[in-house]
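Read the single chain below, which is given as structure tokens and is the form predicted on its own.
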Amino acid sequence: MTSLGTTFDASRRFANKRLHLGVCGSVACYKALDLLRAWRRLDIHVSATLTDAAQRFVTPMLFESLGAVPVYRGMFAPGEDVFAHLEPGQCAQAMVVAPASADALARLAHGAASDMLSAQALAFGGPLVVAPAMNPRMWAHPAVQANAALLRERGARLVTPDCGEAACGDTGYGRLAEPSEIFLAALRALSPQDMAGRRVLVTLGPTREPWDGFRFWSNPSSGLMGAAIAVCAFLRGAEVTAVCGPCGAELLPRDVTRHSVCRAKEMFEAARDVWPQMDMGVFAAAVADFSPQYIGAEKFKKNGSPDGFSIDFHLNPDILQTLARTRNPGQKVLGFAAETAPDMQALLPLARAKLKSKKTDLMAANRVNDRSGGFCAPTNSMVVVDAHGREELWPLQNKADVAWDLCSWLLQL
């Protein structure tokens, strides 16, 4: 099954949701198949409509073989139900048109209903996601831009094209956006928007503390847990700002604001600067508690210390504790604690102690000595405690689903 490299590629939160996919004529048609497979991997029910032009590039049978049910071929195709143009509006919870041609944009913007896809879109009252793909000069044309703007004004979510070389050889904005962006835009359309209007800060990834110009002190954090939190908040409607260490930023959708840092001091400064404007802070980064003394920008030569050498370490700022204690009224704080413990029960008092010492509203602790969770693993088992005395032990599950449950808990505080 296809993975698009997002934190939600294996989530169970979208099982049995219903999505309708519209595919227009474009060289990028084949990417719609990757999207279909990725959504089906989450057990989302996907139906599809291929325009006549799309069927010049890909076949309905191919979509059917990958799990799309039903696949509509045309308004007057033999055997097609007489009310097929109304079916997505009655069954689907979100509709995605990817790729969307210039002709499709015009039809959608102006309420045309002369083919199956445009009629289905006109009869669809749910969230609409549109991902255009065309020649860069076509995309830049004022008429196309006006149609795109009109769709936005009416509430459609546009996943605008990327810049690059088109199939014709022209270069510019017009290439279909990365499938991961369209995939997540669809999940957002299927998600409750219960975090809409909230501004959320997330720190994620490791920090790297250099001791010469080429080597550093760090940890094996992948940033996956923090990225899952950031993506989850984005899917649920929040305005998300992520302060990212060297790993994890690549997992974020482009609508998440990113501040890339390396050292703990840089992460602290970046988080401190934006924190006053936030409603929630999720401090998931694996920040180095200490940083080594910096020897210099040149590579340290081992022949200069044949008997070995020592480096002094200095205490780094405690980002979670400092920002939690200086927060504004109403700001909510979720902290993470990476601990070593023999079992989950032994993790509970460690989580309670961290909750108290860091002055957070919610503390999530995991065992980094458990290889099935923690650093670099796609899953986590957690002990979660809050300032009101609620405590839970969560069994092993996908980090995206852990993120979903943590966001839900944070909303209830």
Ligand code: PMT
Given for the second form:
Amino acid sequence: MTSLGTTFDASRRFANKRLHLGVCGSVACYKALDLLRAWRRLDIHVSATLTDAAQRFVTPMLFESLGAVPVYRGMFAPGEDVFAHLEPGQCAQAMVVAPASADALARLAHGAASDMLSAQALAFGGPLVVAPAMNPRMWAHPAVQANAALLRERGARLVTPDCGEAACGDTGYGRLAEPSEIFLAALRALSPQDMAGRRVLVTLGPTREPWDGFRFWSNPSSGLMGAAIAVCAFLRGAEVTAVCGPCGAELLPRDVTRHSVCRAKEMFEAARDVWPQMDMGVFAAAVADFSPQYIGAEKFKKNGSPDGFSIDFHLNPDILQTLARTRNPGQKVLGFAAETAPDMQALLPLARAKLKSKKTDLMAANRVNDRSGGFCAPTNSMVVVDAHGREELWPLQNKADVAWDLCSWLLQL
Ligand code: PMT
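Could you present the same protein in the form predicted together with this ligand, rather than the form predicted on its own shown above?
Zooming out: every chain and molecule, the one shown earlier first.
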């Protein structure tokens, strides 16, 4: 498995960064290999340290085979440089300990330097991400909680355990968090925090407008483009609120606040309620402009209408237009335009027109008739225009990298 199912699994933004991975003794050790592969897939240089206990579960050679360089085995291991405990602090931009045992938490919290991993952590001045994994009773113990709190207080980012059945059969909080959460926490540690302090609203995914109890009018949006923006803003330090249609919420890390909705009217109400507290709004959702008339909770039967049937449609609220018009001073707005156009040049006037009609600061237009971009594709090519007259045509790139460039542009406005 090389992909963890996040929107950043193929981003080029982190290539050549250096991450140091600490692995402690736990049944969850094997998940560190999935993390290593996922970071290597982004061309991140990953080095690793396996504690003695970790080496009872997994071997250094396994980590080396999957691209970790170097892999540290122990403080005075044969052939180890005498200053090896300082090297990650000199060369890596972030350090991740996953899985972190109760013993490792204690050593990290109290500044022990009795083994290679804790000595390296002590000599590491950059961002530290710690993902504990242990028996639920151990995790709940006040001593472990106090160590976790102390690490947090000192600026470490804890990716706390999930609830579920532990390997020993006990149930509760203790299982290693989902690898996708740890993967993104590490990318966050490697990202500039240039959106810190900003509150960002993102609408994403399709809406579904029911016409009977079981069928609806909708579109093929996967929510990927909007989720990539939400994740990107989160990585860069923003506080993100996402209003999600029926697809896309599953792509968001747990630190993104989400409101799940179905219909355009519900999306409008959820976005309107949070909008006054936001600094930026990104409207990537494919909102149905019209809703069919609802003809009842029963399944509509075809034998009552052998010649087909007609149905009325009514106009939905325009979320972007309404919120852009009623914004507070300083709130920045990025809209999307889903257009059918023969080529990218033909998108330009359409993007300009939508920027004007929706009164946004920035408008990103994509050709939904081009299957390499638009709906569902992992990539997108865009025409982006802003209210100051700056206009750019962006070639096909990963949606995560499109999201990154859009966030950078928003910050400059
Ligand atoms: O989700 P993916 O599969 O990744 O696909 C991405 C995408 C194609 C959905 C995305 O890139 C995109 O183009 N989103 C906007 C889709 C859309 O509804 O475009 P539009 O041109 O119809 O609307 C213009 C803008 O008004 C959009 O920002 C839209 O969110 C907003 N709008 C539209 C209608 C409405 N009732 N309320 C709105 O807020």
